[in-house]
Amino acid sequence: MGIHFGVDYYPEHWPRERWETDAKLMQEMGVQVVRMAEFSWFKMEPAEGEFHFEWLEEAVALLDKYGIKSILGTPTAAPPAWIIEKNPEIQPIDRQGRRRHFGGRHHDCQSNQTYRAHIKRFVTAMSQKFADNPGVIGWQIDNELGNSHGDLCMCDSCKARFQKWLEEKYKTIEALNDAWGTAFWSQGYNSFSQVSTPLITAVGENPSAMLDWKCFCSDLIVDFAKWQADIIRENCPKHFITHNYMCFDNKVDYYDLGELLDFVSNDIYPAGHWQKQPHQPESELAASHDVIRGYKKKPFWMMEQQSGMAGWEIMGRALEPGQMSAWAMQSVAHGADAVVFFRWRTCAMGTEQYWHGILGHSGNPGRIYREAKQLTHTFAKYMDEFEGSMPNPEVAIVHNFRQNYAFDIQPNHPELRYVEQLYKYYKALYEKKIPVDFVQDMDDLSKYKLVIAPLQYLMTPRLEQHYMDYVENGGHLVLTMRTGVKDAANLCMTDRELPGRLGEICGIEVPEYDCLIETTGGVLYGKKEYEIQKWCDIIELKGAKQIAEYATGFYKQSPAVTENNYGNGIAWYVGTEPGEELMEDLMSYFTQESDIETLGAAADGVEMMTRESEDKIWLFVINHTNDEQVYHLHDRYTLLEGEKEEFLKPYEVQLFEKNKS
């Protein structure tokens, strides 16, 4: 495609005499693509069927005019107050029966079907218009599928669509009673109209009813999404089609929505006042894009990308010069194929006027427009060989909606977070340079030497038996506490001891375990003792080797840590929360006996990535502090950007080639 820097860009928010000069300071900046209008349907559609384009039309033809082609959003998040008025009936319910009201955005119940005759019409509209215009590429479908609408909708249109999914999935009311185990606290149906959203109850909920909402949840979105992509395929054959994704956010499942895009895209706000202060960690930022990657298995876009201070009613931390060029090519290490900057310039009006872009609300060119500039005049000669290349590692870790929901629902212990936990095990491999793919439980797992599976809470038969095939065939495999202990209605399994059959791999049962609730406790691995958290397994083992104790509890000096050779291959089980250390020295272990190469080594603060093509492969080495570092190769490479080989100035980004041989 050959499109790789851009903005986020509101032209509606300026007057039309500083959109030229937008225009040219884009393009000495770099920029190549926009993306425009998805939160803009009032401007284009300021009563029903009164359609305004023009101003769209000349803000495209403008930028086309200087080499900028641009992205149009579908702005369905947003619907104007006069639909409302017209139909007050689209606005969502949550789970108290409230009305969320107009005057933000998500202010929309995405299974009410005049709301979707709303969007079709106007869709329709749109993409007809656009269809044939020269300057625009593709289409980005609504925005952030899933935000703001965590408890969101319990109206009565979402509970008849609910009803109508449950009877799809369960044929007849018995079978939805067993599954959900309605025999516990006389929650028995007689019908499927009986069945509700779910309202917020005196005490307690249902965990298999809630796992169903939270996949029929996944499913209406996911609809919704298709209801506008069927539309603009139509009308619009020759662009592309993408959406905007969270990272990890799990109201959707990202899986099945990239099913019917081109490509998917990500947004990410390392700084945002949300994060862990002053900045989210770089080896999370990294399994953002990782999991990104993973959701279609191919390059990815950022369609959202930091480029300044980042709040609403509340404000992050300041960029450092140099920060977020890292963070850019960063996404571009992992796969991103295109980098676009939120936003172009900072908005003087509304809830975001303190998200701050490439430009201050002057509009004056400063210190993150050279930068940015610098940026994209530095690698924009090599993204055109760079596109279309992934990384290739030989190590995975397994990631499932469904597994995060079930941990939603129970988490067990009050600080047990599924994606946490994924975070856990991909930062100590993140910190030995060793690149991590993320899979699906049941993709095609032959190619890694390792597999890291945590919290396996939900198993079917065919998923033990994938990875029984798996190991047995020689795979490295690595499984923990909490595996095993649900069935995929959410019931929890009773025909053997945990993990189930997976016990026969690790070579060990689980018939007890406990809860480290406000405390910690001990292993000790080697002659060392280490801190552990949240949760022990009490492991008996049925042809395991033991490789770590625990030093506490009643049951110290049981197993913490077991291996176990299962046909051709290996499988370890963790039976708790490794602290920091331990989780370090165990992926040491295990990465070595998987036989893992790393790409080099440095201090924690700098990363290394690689990208290979058909024919080489292109090493990523980061700083992501602001002190100086120094680095080693394990491999030969030629220099192409950098002052000076294993030695790296403050965020500092070097890039790298090798031919394969």
Contents of the next structure:
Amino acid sequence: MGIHFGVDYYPEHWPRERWETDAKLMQEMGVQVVRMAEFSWFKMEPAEGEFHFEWLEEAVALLDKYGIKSILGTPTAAPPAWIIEKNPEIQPIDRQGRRRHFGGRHHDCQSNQTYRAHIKRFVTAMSQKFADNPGVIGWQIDNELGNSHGDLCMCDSCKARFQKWLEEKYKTIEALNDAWGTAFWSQGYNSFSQVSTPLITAVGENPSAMLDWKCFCSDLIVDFAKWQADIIRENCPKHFITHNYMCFDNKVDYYDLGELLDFVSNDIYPAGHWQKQPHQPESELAASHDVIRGYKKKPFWMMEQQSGMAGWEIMGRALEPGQMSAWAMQSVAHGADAVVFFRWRTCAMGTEQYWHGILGHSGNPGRIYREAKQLTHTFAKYMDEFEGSMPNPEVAIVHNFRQNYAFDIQPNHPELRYVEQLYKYYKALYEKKIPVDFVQDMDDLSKYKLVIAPLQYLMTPRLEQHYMDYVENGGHLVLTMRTGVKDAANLCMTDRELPGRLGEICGIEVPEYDCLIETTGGVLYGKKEYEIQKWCDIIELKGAKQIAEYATGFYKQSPAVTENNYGNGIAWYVGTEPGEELMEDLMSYFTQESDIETLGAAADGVEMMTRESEDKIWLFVINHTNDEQVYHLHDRYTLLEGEKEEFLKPYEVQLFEKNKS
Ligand code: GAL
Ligand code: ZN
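Got the form predicted alone; could you also share the form predicted in complex with ligand GAL?
Every chain and every other molecule in the complex is listed next, the one we just looked at coming first.
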């Protein structure tokens, strides 16, 4: 496509006379694309059927004159007041049974057919209007679907749809009663019409019902997006369709959503005021980029990258010089084909008047603008070549939305979070400069030398077989605590000791376990004692060899980590959550045994990552710190950008290349 840098632009917030100045400044900065209009329904349709697209057509044309293309958002995350006045029932109901009202955004129920009809009218008109506009290249559906839809909607429309969804899934009410284990607490149903959306109960909830509810909500969001994608495809077959994801967010199964899209996009705010301060660790950002690439196994776009201080009522830290550029090139290193900065100019009104952009309130180009310009001028020339290329890791971490939902419903340990657990494994690899893919459990795993599958809690015979085949055929697999606990309906399995059939490849059984509430434990690995957290599986060896043992608890000296040869491969079982140090050392061992290459050696704030085309490999070395750093590469590359090999200035990004032999 040849488009690589852009900004999110809201011309409707500014006088018409300012637009040309914006376009000129953007052009000088190296902006090739803007995203617009994703919150501008009222401006485009101030009353039912009265369309006013002139202002947007004018903005598109003006930008096009400066060589800047447009992506248009469908504004369905903010239905205007006149729609709400006419159809107040489209506003969502929360779990307390309260209506959520107009005045913010995302005040919509996604199953409501009246709302769908409003969307159909509007999106049809908008997509027809811009179908042949030479300035428009694509669409973003809605905005961050699932965001602000905290517990989605409990209204009557959603209830009816949930009942229908259940009926399609279970066919008979007896099947639902079995799958939900409704013998417990007299929860049996006589008919689907008795099943409600999960309004707040007096106490407790049914984990199987909640799992279905979460899957239903995900399907509903996908259906809501498809409703729009179908309209756009019918009217604008030439334009691409994307959506701005939120990293690991779990309101919608992003793999399913990705099937509707030409490519996925992501939003990141590493220095948001809600993040770890002073900013989200770059290893977490790297993991988000890797999972985003994994959702469609394709390069992606950054549709919103933070470019200034974040803030609604309170604000986050200011960006240090170079930091934004390092984040931008980090996403490129992990597979982004384009980076769009949020937002062009800090706006003066509304909830986000402190959410800063490339330009401040005054609109004068300053430090951030100069940095962005320098970035595009340095890297634009390589971006065409990068386009379509992908990282090619030897290690994969398994990621799955249903497991995530199940741990949301029952964390087991109060602080256990599914994504955080994946991330702990990821971080150890990241710091060793080992690239990682995120994959879904049933994906073909055979191209990976090492697969790490934490918390395989919900288990099916098919998935068991899949992992067994992988190891049998020479794969190296890491399984962990809380594996094989439940069936697909979120009921505990009873026919074997944990971890079910996977015990055969691991050569172990787990007849007991301990939850480390408000305490930590210890493990002896080699000659050293390490901290462990949250959980201890009490393991019996059935052919495996022990590689670490507990140093605490009544199960002291029993196995904590095991290794087993199975077929041509190896299965490791980690029965606890390793503390950071143990994680590092275990991962050194697993990766060495699996013959995994590391890209180089450097301090933790220095990142190394590669992208490969058919004949080339590009290596990015990024300094995410405000200090000078040194590093060492394990392979020979030619330096394309950067001052001095093996040395980095604060926040410097270096680019290398080599030909594939
Ligand atoms: C994103 C959202 C944008 C804007 C930004 C700053 O989550 O997509 O519309 O709200 O955050 O808050
Ligand atoms: Zn609803």
